[in-house]
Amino acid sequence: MTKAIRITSEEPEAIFQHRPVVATIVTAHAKGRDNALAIGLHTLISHNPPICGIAVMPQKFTYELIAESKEFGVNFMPFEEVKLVCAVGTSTGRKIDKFQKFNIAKEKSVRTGAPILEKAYAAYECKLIDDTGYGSHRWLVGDIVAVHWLKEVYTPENTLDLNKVNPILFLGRNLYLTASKDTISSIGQIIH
């Protein structure tokens, strides 16, 4: 058996070990414009009250719209929409209307002006409660004020049913993959 080689680096570009991550499309509306941006840096911060966080570079047009409107949407897309995720992540809303250019269908949001994507299997509408800079990104924290989801793609236990939908996982450098239902393992509760 070959011994594993562990590499140590202090260079920022070496940070990629956290991938894959679930790719999402963050949406915003302000100044009479809608925009969409693919991101992989996001998490649920609290269940009660429901709060999430997203990381967005401040030079992005979507960040400008969120800073102005104080709200955003987080859309979880099925793997069939991987080309759309890549397209909105590699183009700028300053120069094009992404919704028109990529024929993005949206549904009406209920508590914010942020577009909810019709093809999303789940989406959050968020009201911005904090905007803090950390290095190259702004960490945007939002109260989740509405949740949209396709009931039929979730199990009765409210877990994603991989027989019905596959999330988009982002590896970096425009590489994407998805989960396999064959790899699910139920461990049960571990008592410490």
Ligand SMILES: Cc1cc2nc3c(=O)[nH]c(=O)nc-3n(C[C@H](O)[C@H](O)[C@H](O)COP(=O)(O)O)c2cc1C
Second form
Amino acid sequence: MTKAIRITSEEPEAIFQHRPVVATIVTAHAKGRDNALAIGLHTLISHNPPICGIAVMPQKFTYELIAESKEFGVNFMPFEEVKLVCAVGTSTGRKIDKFQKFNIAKEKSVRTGAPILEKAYAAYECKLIDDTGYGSHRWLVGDIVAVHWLKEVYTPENTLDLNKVNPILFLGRNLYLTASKDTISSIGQIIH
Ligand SMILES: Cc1cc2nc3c(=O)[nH]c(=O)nc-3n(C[C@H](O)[C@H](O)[C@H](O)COP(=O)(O)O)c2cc1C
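Could you drop in the structure for the form predicted together with the ligand? We only have the form predicted on its own so far.
Next comes the full complex, and the chain you just saw is listed first.
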């Protein structure tokens, strides 16, 4: 077997070694416009109270809408919607109305004006509490003020049921995959 070549660099440029990531659709409403973009850079920051963060480039139209409304939605889509993620992630709301062009159906939001997508299996409504620039992106932190989810796609233990829904994972370039239930392993505590 040939030995793996390990590269170490102290001058990393854009780095993508952490992929795959769950690809989400972030939404916003302001200036009389709904808009949506794909976001791979996101995380829950706090469980209690629930707080999440998303990294958005400041030149994106969605950033303008979030900066104005101080609200955003994070929508988790099933793998069947991968083409929609790609569509909203490769077009700009400056030129088109993505909701009209891609025929995106909405659910009612309850605490914000940010659109919640009908096809999402889960979604967070967020109120912006911080907006700080780090390099190429703005790190937008939001209090999660409402959560929507489809009860039947979660197990009684509150984990996503991969028999019912498959999340969208983004590998980079134009490559997407999903998580397979065949690879699920239940790992207990390992005591040394
Ligand atoms: C899978 C995927 C993930 C993306 N992740 C991010 C991201 O985390 N942050 C970001 O600013 N742009 C991200 N983008 C790019 C934006 O979605 C894209 O530039 C979009 O067209 C911006 O739309 P807007 O100008 O209407 O806001 C991603 C694109 C794709 C396809």
